[in-house]
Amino acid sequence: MTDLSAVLARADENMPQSLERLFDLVRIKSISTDPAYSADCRKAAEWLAAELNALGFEASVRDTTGHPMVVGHHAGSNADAPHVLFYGHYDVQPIDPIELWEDDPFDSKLKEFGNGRKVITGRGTADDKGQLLTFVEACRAYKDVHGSLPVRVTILFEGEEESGSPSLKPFLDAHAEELKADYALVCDTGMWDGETPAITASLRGLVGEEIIVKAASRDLHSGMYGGAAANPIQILSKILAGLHDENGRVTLEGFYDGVEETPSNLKASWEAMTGGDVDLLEEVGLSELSGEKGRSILELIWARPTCEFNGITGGYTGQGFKTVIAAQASAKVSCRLVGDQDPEKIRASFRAYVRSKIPADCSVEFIEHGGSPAIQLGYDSPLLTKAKTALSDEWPKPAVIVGVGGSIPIVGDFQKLLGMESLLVGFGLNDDRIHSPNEKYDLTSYHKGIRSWARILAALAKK
C-alpha cells in the first residue's frame, strides 16, 4: 500500500466519525448577520479551533470587531514543501422561512434524497461546514497515518462571510506576515455536475458606474417644450445605444486592452461541457444569444468582458401617462473584466464617452460604485495542473476548468493583500439549496471531497 493509499484508506475507515463530527458542527447556530447568534459564532470558532489543537496545528480563536477569527498553523513534514493557506468559513444564512424546512435545520442527519442519493441535512452542510471540513478531515487522515502533513498548512477560518466580511480586510493586513503562503486554498465552490469535479480558474471584475445626465431646471410640458428642449431620457438612451456595436463589442476606447483570447483547446473544453448555448438559455425562458457574435455561452459569462444596463430612470414612471420632459434620467452601469483590464482605466474611458456625449448647456454627474480587476489562475499554472490530475483520480469524469462570471472578493483580497493566488476547489452541487430552506450536502460530496484534498495534499507536496 502506497503512503497515499494508506491516507484514503484511512479517511474510508473515519467517515462514520467524520459525520458525526460535522453534525455537532452544523448543530452550532452561528447566523453571523443576527446579533442574536453572536454567542453561538463564538462557540462555532472555538470548536473548530480545539479540533485543529486536537490535530496537532497551533490554532486560536482571534477577536475582532465582530465575530472572531479561527487560525492554526501545522508546520507538516517537509521543508522544501509549498505552504497553503486554506480558507474557509464557519457562519451561515438564516432559516427563514423556517415553515418550509423539511427537518429541523440546526438538527443534521443522513437522510435519502432519492435515486439511492444519500445527503446530509441542515444549515450550512454544503455552506460552508461540510465543505470546509472536508479539509480538516483530509488533514485528519493524514495525521492518523502519517502522524504529520505533506506541505505546510496555515487555516483561516472566518466567521463573517455571510455577512459582507466587515472584519476581514483589517484582519489580513494586521496579520499579512502571518497569513502570507505560497498559494491559497478555499473549498467554497461547487462541482461541474455529481461526476465531475471543478477547478474555477478565473473570476470576472467589476466596475460599477451610476451616471445622472442633466438638462432643464424643472421638469417641461412637452407641448410646450418639446421639440425644442434638450431631453435627459433622449441624451442618456443614445449613450446606452452607442457603448455596443452591430456585434455586440463594447465600443469604448482601450476596453479589451488587457483582454487575450481563450485558449481553443479550453473554449472546446467548454463546449463540449454543455448541451448548447440554447439549452442553457432555455432554463430562464430565452432561444438566442446576446453579447459578443462568435462566442459559446460560457465562453461568454466565464471569459469576455461585459457591459450590461443594470437600471434606467427618468421622467414620470407612475400610474397613467405624463406628458413631461424629465430635467434629468440616469442609469446604472456594469461592466464585467476579464484578464488584466484595469478598472481605473475601463472607468475613465467610459466617463470619457458619457462626457463626450452631453450638449454644451446640459451635464452629467457620475456616482462610483466599486471596482476590482479579474482574478485568473494562469491555465499552464502547475498548480493547477497537479489539482487536475488528482481530482481526476478521484471521481468518475475528469476534472475540468471553469470561469465564474461574478466575483469571490476573498480571492481578490488574497491577491492583492497578500499576493497570492488562489485555487478554487469545492464539491457543492447545483441542487445543494444554499442560502434556502432544506440545505444539504451530498454524502459524497462530503466523503469524496475529503479524499479529493488527501490527493491534492499529495500532489501539491511533490515537486
Second form
2 protein chains.
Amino acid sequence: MTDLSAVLARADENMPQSLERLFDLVRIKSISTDPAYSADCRKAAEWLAAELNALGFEASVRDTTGHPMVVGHHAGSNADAPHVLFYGHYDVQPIDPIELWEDDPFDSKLKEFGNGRKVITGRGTADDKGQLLTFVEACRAYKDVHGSLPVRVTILFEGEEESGSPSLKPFLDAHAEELKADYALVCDTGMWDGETPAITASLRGLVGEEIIVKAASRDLHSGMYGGAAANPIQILSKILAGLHDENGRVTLEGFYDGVEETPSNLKASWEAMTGGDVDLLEEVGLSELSGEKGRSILELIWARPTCEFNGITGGYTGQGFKTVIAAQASAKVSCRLVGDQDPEKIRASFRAYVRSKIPADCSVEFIEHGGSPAIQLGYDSPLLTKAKTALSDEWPKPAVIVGVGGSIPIVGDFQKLLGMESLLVGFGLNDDRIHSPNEKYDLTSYHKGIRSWARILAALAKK
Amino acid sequence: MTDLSAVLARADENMPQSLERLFDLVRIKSISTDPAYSADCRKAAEWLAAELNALGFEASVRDTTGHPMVVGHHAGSNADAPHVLFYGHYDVQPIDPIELWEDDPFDSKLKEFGNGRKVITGRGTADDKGQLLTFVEACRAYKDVHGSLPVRVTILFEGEEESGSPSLKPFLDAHAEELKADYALVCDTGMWDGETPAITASLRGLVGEEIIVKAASRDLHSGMYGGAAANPIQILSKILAGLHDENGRVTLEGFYDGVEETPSNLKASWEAMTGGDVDLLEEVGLSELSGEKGRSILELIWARPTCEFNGITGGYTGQGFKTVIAAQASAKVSCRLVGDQDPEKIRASFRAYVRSKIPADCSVEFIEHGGSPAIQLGYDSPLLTKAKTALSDEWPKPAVIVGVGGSIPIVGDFQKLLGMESLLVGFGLNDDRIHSPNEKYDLTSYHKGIRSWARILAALAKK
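Same protein, the form predicted in complex with a further copy of the same chain this time rather than the form predicted alone?
Now the full complex is given, and it begins with the chain already shown.
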C-alpha cells in the first residue's frame, strides 16, 4: 500500500465521523448577515479552531470588527514542500423562505435523493461548510496515517463571505506576512458535472464606467428644437453602437492588447464539454450566441473580453409620451477583461473614444466604477497540472479546466494583497441549491472531495 | 378716402373705447383650469356674446360639458366674398405665483414700459383676450363705417384652451355644418419681432412610437453571460444609431416621400431673419446646428422632418453600478413630419426597419403614440398672399412666412374635422410673458393688430 492509498483508505474509514462533524458544524446557525446570529458565528469559528488544534494545527479565533476569522498553521513533515494557504468560509446564507424547506435547514442529515443518490441536507452543506471540511478531513486522514501533513499548510476560514467580506481585506493587509504562502487553495466552486471535476483557472477582470452626455442646459420641446438641437440620446446611441464591429469585436483602440488566444486543446475541450449546445442560453430564453463570432459559448464567457452595456437612461421614460429632447443621457458600461488586459489603459481608451464622439457644444462626464485585472493561472503551470492529474485519478472522468466569467473577490485579494495565485477546486453541483431552500451536498461530493484533497496534497508534496 | 382708410381711421378713433373693452374683459377672471372660476368663464362668454350681438352678429353662449363656447354669425355685405371662421379663446392661465406680479393681474391698465413703449398689463392680455379683440374691434370699425362686414364671418371663442380643450373636438363634430367656412383665421400666435408681422404657414406633424426590445427571459449577470447572451441595450443602440446617416438625414425607407424643398426665396428670407445666428440654441446652452447638414436653423425647425429620441431606458439606472445584462430595453421615438409625409407609412417603415435589426432569439414590441400629418398652407395660396400684403402695408417691415416646429391642435382639428385650412396671424411678442407673472400686450400690438385685421378683411373681400 503506497503512502497515498493508505491515506485514501483512512479517509474512507473516517467517513461516518466525517459526516457527524459536518452535521455538527451545520447545526451551528452561522448566518453572517443577521446580527441575531453573531454568537453562532463565533461558535462556528471556535468549533473550527478546536478541530484544527486537534489535528496538530496551531489555530486560533481572530477577532475582527465583524465576525471572527479562524487561522491555523501546520508546518507539515517536509520543509522542502510548498506552503499552501487553504481558504473556506464558515458563514451561511439566511434560510427564508423557511416554509419551502422540506427538512430542518440546521438539523443536517443524510437523505436518499432518488436513484440511490445520497445527499447531506441543510444550509451551508454545499456553501461552504461541507466544502471546507473536505480539506480538513483530508488533513485528518493524513494525520491519522502519517502523523503529519505532506506540505506546510495555513488555513484561513472567514465568517463574512455571505455578507460582503468587509473585514477580509483589512485582515489580509494586517496579517500579510503570516498568511502569505506559495499559493492558495480555495474550495468554494463546483464540478462540471457529477462525474467530472473542474479546476477554475481563469476569472475575468472588470472595468466599470458611467458616462453622462450633456447637451442643452435644460430639457427642450422637440417641436421647437427638434432637428436643430443636439439630442444626447442620439449621441449616446452612436457612441454605444460604435463600440462593437460587425463581428462582435470591441473597437476600442488597444482593447485586445494582452489578450492571447486560448490554447487549442483547451478550446477543443470546451467545445467537447457542451457539444456545441447553448443550454446556458436556452435556460434564459435565448438560443443564439451573441458577441464575437466564431467562438464557442464557454470560450466567450471564460476567455474572451467583452464590453457590455449594463444600464441606460435619458429623457422621458414614464408611461405615455412626452415630446422632449433631454438635456442629458447616461449609460453604465463595463468591460470584462482577460489575460493581461490593463484596466486603466482600457478605461483611458474608452474615455478617449467617447470624448471623440461628443459634439463641440456638448460635454461628457465620467464616473469610475471599479477596475480589476483578470486572473489567470498559467495553463501550463505545474500547480494546475498536478491538481488536474490528482482529480482525474479520483473521479470517473478527467478533470476539466474551466473559467469564471465574473470575479471571485477572494482570488483577486490573494493576488493583489498577498501576491499569490489561487487554485480553485470545489465539488459543488448545479443542483445544490446554494442560497435557496433545500440546500444539499452530495455524499459523493463530500467523500470524493476529501479523497481529492488528499490526492492533491500528495501531488503538491512531490517535486 | 378709400373704404379701407376710413375703416382704419375709425379704428384709430375707437382706440380709447377698444382699450376699455379689453380692460373689462381682462377683469373677468376666466381661469379655465380652476373650478373656482367656472362662473367667471361663463361671464366672459356672455360678455363676448353680448359684444358680438351689439356688432350685428347672431351670437350665443353654447353649453358644453366644460366651459361654454361662444358662436356668432355675421352674413357680411357681400354674398360673393369668402366665408371665414375666426377662432380665439377667452380663458386664461392661473396667476400664481401671485407675489411675482408687479400689478394686479386682473386690474388691467396701460403702463409705460420704458423707451416710450406702452403696454397693457394683466393676465390674458396677450393670451388670448387682447388678440381675439383685435379681430372684434376690426369688425367694429368696419361696422361703424360701412354698417356691415366685407366678408361673411363666423366667430368661435373657446373657454378651455388653457386646460386641454376637452370639449372642442366634440363641439366641432356636433356643429360641423354650422362652423364650416372657406378657411379659418386664428389669432393666437406672435410676430417675428416688434416691427415684423408673421404668418404661420406650416406646422409639423408627428408620429410617436415606443419600442421595447426583449432578449433573455430575466436579467442576467454580466459575468456569467456577458459575451454570449444578447444585450438589448446594445441592440437598441444599434437601432437608434442607424436611424440617421452621417449627414443627419433619416435613413428610413421612404421617409422623405412627400417632403418638398422649401422655395428658395423663403429659404433666403429665413436665413436673412437670423443672419446665420443660432440665438435659439444659444439661449439653451448650445452653439452648433445638429440634424441635417447644410440647412439654416429656421428651415430645420420649420420645414424639415426629424426623427428624435425622446426617452430611453434599460438595465440598472440607479446610483452606483450593477453588472447586469437587462432582459429588455426601450425607447420612445418621434418623427416630426412636413409636407405630405404619411404618418402611417412612416410608422410602418420604422417598424420594418426595427424588426430587421432584431436577432432571431429576441423580440420587439411597439406601442403607438399618436400620428398626425403636417399642416401646410400652400406657399403660393391667394389667402397667404393677400394676408402677407395686408400685414406688410400695416407694419414697418414686410410680413414674414414662418413655421411652427410643433403642432397647434386647433389647426389640426379644423383641418381634420372641418376640412378647412387655417391662416395663423397674431401680434404677440417674445417678451409678453404669457403663462407667467406680469403678462402684458403691447399697445402697438393691440392697435396695429386691429388695423391689420381690418386690412386682411378688406383684402379677403377682393376677388
